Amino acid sequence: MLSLLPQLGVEDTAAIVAHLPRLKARLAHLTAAMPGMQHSIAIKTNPQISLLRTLVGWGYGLEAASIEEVRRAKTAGCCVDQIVFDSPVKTRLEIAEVAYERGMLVNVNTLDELERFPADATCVLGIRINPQVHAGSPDMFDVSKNESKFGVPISNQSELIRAALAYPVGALHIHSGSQMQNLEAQKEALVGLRDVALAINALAPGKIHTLDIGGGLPSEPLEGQTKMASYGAMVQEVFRGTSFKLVTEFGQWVHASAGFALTAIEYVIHPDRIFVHLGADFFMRDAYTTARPFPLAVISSRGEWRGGQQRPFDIAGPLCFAGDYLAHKKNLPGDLQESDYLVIDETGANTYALWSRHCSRTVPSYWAWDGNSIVKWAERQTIGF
């Protein structure tokens, strides 16, 4: 990291760095906890074209929640039957746009959308079912509660079947939700999916051959018996002895943990408070709800960690409205100076994804790093209106 401040140019007063290593630390943790299965990274966590095309190059699909996010998908070169399209409100343009992707999973959020795919679909038709659980996701990111916008309600399930038996369905979908918590709520919701696929292939002999068991976990450290390898011994118990192909749609379980930024201190304001280049523009999410628990630390412009006695300030971003505040009363070096740069940690997932448009301030550079050396991936970039 020392290696990218004497890279930065004059007008680089913040960068954001990808973590290569830590990417892929977790990526194999994933798949070792889940072998054998399709995973498809969600896109709207990090869109990071370079970042796609990474992980896309170590043989891992895309999730697209838009069509925008189908055609980034293809810009980085995934194979379409490695891409899952997950949109609750598709045009028919864009149905007509994946109708025919050979492979592409496209997973409908009404039994009514079935309605628009032409009966000689060559992609492969999922329908969203709401599992109608409560596996412990933060109130903002569970989407499987009984009024969710998202899926056909798992309680509706002879709907659900005679659907399935009359359009060219091949996939069931559920999503209990981001950030899960419970996951014995989770396994209920696995095992009504598995149920579901199984009544349905009753009737017609392998006709649901895929299963997107989608919903996400809270970031974790790698260190013990984590989350992602207890929740993947349980989706190997609910499916053991069943062929169907299993697809997970994972993002800042995934990205979190693997980036950072840095930020010059602009202002050091005595007693308590600090203004630095990045604020509510990156950090969207966490100044309008609960900020995350980010790791900071001081480095000075000729590259030293800065030490010594600590005091609580206030981390105030850049943008005109009171609320642009990073954190308060987080502990930093007392000695802090202008020049200096605040390294905040574990900033891979839902940053640059949301980067906020308010006050028109460009995007920062971003880096790769990949344990070796540090790489540009792109230019500071100007917001279009």
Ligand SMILES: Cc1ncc(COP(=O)(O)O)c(C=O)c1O
Contents of the next structure:
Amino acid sequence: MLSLLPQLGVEDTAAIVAHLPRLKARLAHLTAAMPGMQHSIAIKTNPQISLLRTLVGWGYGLEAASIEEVRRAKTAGCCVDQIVFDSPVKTRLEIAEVAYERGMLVNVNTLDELERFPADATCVLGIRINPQVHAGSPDMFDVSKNESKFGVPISNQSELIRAALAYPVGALHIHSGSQMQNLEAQKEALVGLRDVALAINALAPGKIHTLDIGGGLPSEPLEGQTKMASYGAMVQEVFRGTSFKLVTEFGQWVHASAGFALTAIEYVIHPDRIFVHLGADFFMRDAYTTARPFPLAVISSRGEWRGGQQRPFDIAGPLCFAGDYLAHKKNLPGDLQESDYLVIDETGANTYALWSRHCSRTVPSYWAWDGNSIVKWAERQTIGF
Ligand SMILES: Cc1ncc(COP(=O)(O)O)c(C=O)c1O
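Could you give the coordinates for the form predicted together with this ligand, as opposed to the form predicted alone above?
Let us now look at the entire complex, which starts with that chain.
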């Protein structure tokens, strides 16, 4: 933090920072919890290109939700066989672009989509299954309801098996939803996935060789028995004795705490409101749904942490609509002042990725902290409509 402030230009009213030591620790924890699997990290959670290059450089794959993200993964240097392509609306042109990418896992969202692939495709063709379990994701992120637009319902087992046998399918995929709370329900989803694969292989030995179990764990501190460790043990238990290659697609769990942001406090309005330069543009999901409890601190422009007695403030963002608040009645040091910086921690997931162009405000510069020094990864970007 102290090395960042002197590097900010006069126009840098806000800055976004990747916390690489935390990122590394989280990935190490994921790999220890689920050893021997391919971890393709969800690009949509944080698509910053240097961040993707870092993940790839450390040996991780990337999960792409659009053809643009597939291209981004390649630009980041990701080997094709570590890329997973999951868009639910792949066009014929997009399918032509990936069909002969040997080893790329391409998951179809519906059985109709299978017909668009050439019979001699060399990508690994997977079918997304809706496991129809309720793993406790908030409504908006629960993709496993019976009427979900994602995947073929597992209750259509005979159709699934028929399709897997009729097309060059080698993989099956589930992603139950984000911020799953109920691991027992998720276990049911894993067992369902395994059993469909075994049923297909009983008819055509070796047909299904890859199972992609998606992502979906909420962020958590790396202390004590983590949910990730429990989930890893569960995954290993469910697939014990099988020889499937297992793939994961975590996003939020990996990235959320591996980043922070700071914004100048532009106005302090008596008695309890501050205006800052990051609002519903950076915290789009939070402003439009429920705000995550980001840890907050205040530092002066000279680099001194404010430690005055805490009192509640409303934190207003810069956009011109009434709902643009990062938080209401949040305790902050009472001695904060105009031109101080509000430091917002744990902003690494679903923030920069969702940047809203509302009001055409400039996207802040992006930085990386490696534990010793801070370097600029990207300049401020002007929005081009
Ligand atoms: C198919 C798929 N895989 C992985 C993810 C990443 O989910 P999470 O960030 O909850 O781990 C998502 C999120 O939307 C997704 O749709």
